[in-house]
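Below sits a lone chain in structure tokens, taken as the form predicted on its own.
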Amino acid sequence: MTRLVRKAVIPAAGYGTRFLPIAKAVPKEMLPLVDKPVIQYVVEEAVASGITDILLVISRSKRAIEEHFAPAAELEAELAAKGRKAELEQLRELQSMARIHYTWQPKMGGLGDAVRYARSFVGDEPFALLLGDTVVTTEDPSRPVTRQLADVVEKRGGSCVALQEVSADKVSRYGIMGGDEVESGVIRANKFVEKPKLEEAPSRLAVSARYVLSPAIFTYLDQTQPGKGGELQLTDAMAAMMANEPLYGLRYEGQRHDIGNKLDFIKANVHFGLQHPDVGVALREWLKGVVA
């Protein structure tokens, strides 16, 4: 019987060089989408997917992430004294969402290397992997992408990744999967390639920042040699693993908000700003004037 997916790993140790100079002092995962940092949206998705324990893989410059999720007794006392009940409740919800753990990645070595630091945390359980600089939204908030992937793994075993079709000019930026559809939207992989040339790509279905992985991935990571850029590629380990156990891809309905570059970060703020109850209406009117 397949075990339930209750643990998640969120890599958040990267330098964020595309956001220098601000990333020197502020982790890119702590950049705000309106009034919440990106990392909080990612944690909230994990919690809404039934995750109870989360491991954040961080580095020396990422202590602000720990501070964000830590209790703040003085601030809570100040809010209570001023009768700021709504803000106080927000803080307490933030601290009680899940059991959050931390481990350090001392040197950047690729996504595969970051995942290796989660071995003792994961143990022998399937686990979710959510990239810490990407927010993924769905039409139905009760069915986050991570939950959809977990449902596939809990039903079929193996591992499952989120897939979205990308344009031909973007194929070389992503891990690309090819395979056969085994049920509506679910593809069993027979090929998995990291950042292929368009003519070498098995499809235009790209891995979209969310995974649910078998604990066997650690064995394959140990056997994988560094790939492009001298980094340990998770995709290479997954390609080896699928020879011995199933790897699925799920074409999900939703939207990926990648804040890894300045333009997409600004677009994401507009997207979430338009939906925000406090500023959405005013922002929409302002944008109309700007466009006009």
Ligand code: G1P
Contents of the next structure:
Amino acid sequence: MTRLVRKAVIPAAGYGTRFLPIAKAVPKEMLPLVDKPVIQYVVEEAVASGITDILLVISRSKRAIEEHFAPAAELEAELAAKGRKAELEQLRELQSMARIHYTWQPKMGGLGDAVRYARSFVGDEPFALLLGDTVVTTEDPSRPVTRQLADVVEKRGGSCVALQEVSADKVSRYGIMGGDEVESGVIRANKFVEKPKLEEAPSRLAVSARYVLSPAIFTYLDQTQPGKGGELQLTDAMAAMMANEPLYGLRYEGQRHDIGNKLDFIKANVHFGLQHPDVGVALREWLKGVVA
Ligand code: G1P
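Switch over from the form predicted on its own to the form predicted together with the named molecule, please.
Starting with the chain above, the whole complex follows.
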């Protein structure tokens, strides 16, 4: 029997070395896309996908993330006194979206290591894993990518990861999956390699920041040795799991915004800025002038 996906884990402990000096004291997940921090978009995607409980895996200097989702009685009182209803509403929504829990990853041991800290939170249910530095948008907002993955798992059981085709020069930056298509867009995995050289890549299908995983993954993580870069790789644990229970990949519909590097971060701000009701029109006009 399959079970509903209700819990999500968001690793947000990484140093953000590709984003120094800003990431030294400001968590990269707190960088704004226009007026909301990146992490809020990720939490909103989880909530829109039916998730009710979220575990954020954090570390030193990430306290601003906790503050962002915490109650702020004085600020609310101030807004209420000034009749700032819209802002008050926004703040209240932020705190009530989901139950948010926190745990610390004491040492940066890789994505697989971060996921291990979610074991007691997850228990024996399938769970979503959303990487905290990537925002994914879909044309139909009622079908976020995490929802699309959960649909596959709720129908077929096992696990499902989000896939996007990448160009040959980029395969060495991602976990790459190989397998056989079992229905349109759904591929059953038979190979998984973390950041392979082009000649070792089983395909160009890259795992892209969203997963719905069976709780069995924790057993495989326990048995996994450090891999690429000396880190505990989730990809290696998934490769071991796939021999014993089904693991699917879904070529999802949606656009991915990687916030963890400078150029993509600026592009994402332009993308969300152009769509923003307050500034979109003016930004478009301004950009035309700049580019000309
Ligand atoms: C991680 C995973 C990799 C995946 C990538 C993007 O790598 O290890 O398999 O393809 O995220 O989702 P990172 O970007 O953290 O190096």
